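Next up: just one chain, as structure tokens, the form predicted on its own.
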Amino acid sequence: MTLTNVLTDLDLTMETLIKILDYSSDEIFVLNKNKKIIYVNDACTKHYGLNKEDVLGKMSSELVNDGYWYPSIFPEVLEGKKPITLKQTTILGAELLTSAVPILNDNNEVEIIVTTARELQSYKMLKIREKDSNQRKETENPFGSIMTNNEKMKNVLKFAKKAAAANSTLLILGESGTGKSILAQYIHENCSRKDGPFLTINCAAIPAELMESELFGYTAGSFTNANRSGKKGILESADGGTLFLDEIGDMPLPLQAKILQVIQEKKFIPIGGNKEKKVDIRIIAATNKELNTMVKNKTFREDLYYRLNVVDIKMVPLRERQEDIIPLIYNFLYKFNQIHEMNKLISKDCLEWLSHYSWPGNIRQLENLLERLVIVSDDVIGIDDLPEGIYNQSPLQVETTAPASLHQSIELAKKERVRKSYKVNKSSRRVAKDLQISQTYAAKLIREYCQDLSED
């Protein structure tokens, strides 16, 4: 019996077959002989943070060159015309066990290549052949450690890269948690000082009385309890590199005048000293405050504000980068699974819920939440694991609590009850007993509502 006959007997359309493939937790990838991607299932979102429409029709080399995975498996498959299995690392931090099988035509030429990839966490005890390091082409994300599919954010990074080429002072603006410090690091890595130090001082985290000694250092015997041999300050330690002044809006006014002198003259005097020291540094400052308002209120020096604000860059809040939320979730999921030696998964419902949340704390809030969820959740992170504040503030909560009809209310209540029972009981037999229904009906409900939850 042919596959066509089977599909006909089962009354399966191509659309239904594609839906079935999309439910696979393994990635399925198909290339033609020209290495153009002609099919990929939904697992690509989990592994690369890209939707299917962002992948289909592209050459595999485009994604490899952009750092979405490495090493590439396809050149060796095309050359050897034999199945290959190797380990790959993705842009989100996932490690995959990838197998590629070439399909040959009658002339022994590669017609298509079919690959499947599964997260390596499931194969911790499996030894696999890795490509020699000399053969591996490890490409980097063009935006460094900053991950984005958002056009606004890409424009920010392109502008930052241009600004990095100059040696002027930069001011990064944006809400708390948007990644201002990561952008500062990105600028440093793309400037002529990249081989020099990159040092950070958080002006909001250090008491005013200690900040001056941290920045400028001090000479021996400058004050009570001072180090007998004195101390080198961050300014001197950053010589030849970049100094990042985070939360500059919290710097005390007297210290602002001294920093202004450093920016203008590249000189300073340590506490208790009488000799000027020269430094060759670039200063990048950042704040989540309205400095122009602070200038009007006399809480921030006007001359320092204009000296810092030669070039300003504004970070995009996470609520305006919705297409980045799910990739970031998977990135942090991989990160904290590795740190805490766990193998947690996340349900599609939970992903949908989180992608509609407003994220007032931005990326930092998302990162902290994912670490919490990895630690406290069961094997699959679901909506029930979300903190009450996030659960109640999602727009989907409004839709859930205010359905359009009685039928929707009943359906939603039934779905929630079945999912909660299944998460606890893990089998159709125990769910049937818990809900006081037949096991056949319980199995049907589990297939309908719990496909993203694994059954024991």
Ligand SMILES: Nc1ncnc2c1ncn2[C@@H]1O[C@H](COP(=O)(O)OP(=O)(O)O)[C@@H](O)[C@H]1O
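Owing to the predicted nature of the structure, the values given are computational and were not obtained by experimental measurement. Numbering follows the first chain given and starts at 1. Between two forms, the rigid core is defined as the largest C-alpha subset superposing within 1.5 Å. First, how it differs from the form predicted together with the ligand.
After superposition on the rigid core, displacement of the C-alpha of residue 184 between the two forms stays below 2 Å. After superposing the rigid core, the Cα of residue 202 is displaced by less than 2 Å between the two forms. Superposed on the core, the two forms barely differ at residue 368: its CA moves less than 2 Å between the two forms.
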Given for the second form:
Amino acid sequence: MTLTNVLTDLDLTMETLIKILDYSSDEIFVLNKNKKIIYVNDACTKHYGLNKEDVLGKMSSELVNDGYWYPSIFPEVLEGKKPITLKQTTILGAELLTSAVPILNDNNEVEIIVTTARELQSYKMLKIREKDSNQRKETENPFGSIMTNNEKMKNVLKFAKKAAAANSTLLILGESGTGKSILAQYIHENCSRKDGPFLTINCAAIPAELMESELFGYTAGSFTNANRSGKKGILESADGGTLFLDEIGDMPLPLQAKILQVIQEKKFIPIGGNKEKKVDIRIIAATNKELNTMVKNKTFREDLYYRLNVVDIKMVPLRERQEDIIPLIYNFLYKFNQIHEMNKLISKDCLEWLSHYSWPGNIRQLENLLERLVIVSDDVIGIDDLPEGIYNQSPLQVETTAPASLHQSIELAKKERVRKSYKVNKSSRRVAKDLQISQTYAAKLIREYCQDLSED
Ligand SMILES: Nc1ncnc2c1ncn2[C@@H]1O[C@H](COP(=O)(O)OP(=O)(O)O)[C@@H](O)[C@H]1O
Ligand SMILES: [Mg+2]
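Would you generate the structure of this protein in the form predicted together with the ligand, following the form predicted on its own above?
The complete assembly is shown below, putting the previous chain first.
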């Protein structure tokens, strides 16, 4: 019985066959002897951001020249008439393990080349998991979970490590989402108290009237609704370790006085009690508020400010460490792909866009955005998937007169470069080539910047 017969018997139509191929998570790609693409399955969209229709009938060299993947594999297969497997990187940043197999006719000539390409990412994940369980320490970066390529931030972290060893009270300043809380944790893990507790009280999240009992605890029967046997406060629980006073700018004034006393005298009296308790704690405080202005306005105690401010650490906002944006995006993309069991990629245009955004909510905002994008977007996260807030606030719409920041200057330079290229090249395709960006992004930039220059 021939295969064709079997197929007919099993009612396997051409339509079903095509469906089977399209549901394959590996890419299947077929060239004829002239290197023209005669078949490709749906996986090409997730690997290159191209629809089947954009690919079929094209010469493979055209796509290679446009940078859709690198390095090329077919010339060598045609010449050697032998299968080849190698690693390729695509325009969307996917890493593929590609195998090309030549199929020869009776005269030993190449008839077609059948290629399959599988994302290496899943292999990588497996490896990392293996390492995770065996030799975790080895793969960890020197700053724990804090990632940075920025010189200023590297200095901040080096300084923090030194300060950690000194065991003194510390004040961490910086905008919301810049990593103050994880830095506090890092400091604790790098000091002699690391085996002791690390406890946090977030002064912005706890109602003022509860904060005192949370911190100091109370003795049995000290107030009507209190637990009969009393309650241990965080100060006592943190004995031998670190107490992190997060958002200390939101601490009520009367409590500020009490905390200052604890810092200075290393002892306190629980609410309703009369016996002093000694504690050995290190205090790290953090805030996104301008404490010195608050001191001037008398909403923060001057004496506490100076006591905390002996050693201060200033976090760098994300917009001032642009080199960190893309690595952080990949880091969170990887993290949320794992958590949500997805395998999303991100387009180059989108990366470019995000790396020029101003990130008012800093790393927290970036992290939250990536989680959302992994959940809601199709296989490849693109600019169109960005929520309106971010898309609208994009620097591309920033006022173009009198640039105030480096950021705006960069935007101006970008605009000028695009307009110049468009005046000469007059098509998004050639502009894309000239500026080494994708055609979609070029078209977008042209719409944005070149409306007044006629297109034909
Ligand atoms: N350098 C960094 N690398 C990786 N993740 C970071 C980094 N800085 C901050 N994060 C993450 O960003 C989020 C916000 O950080 P957090 O320390 O809570 O900021 P803050 O306390 O300044 O508001 C957290 O989920 C944190 O893990
Ligand atoms: Mg915080």
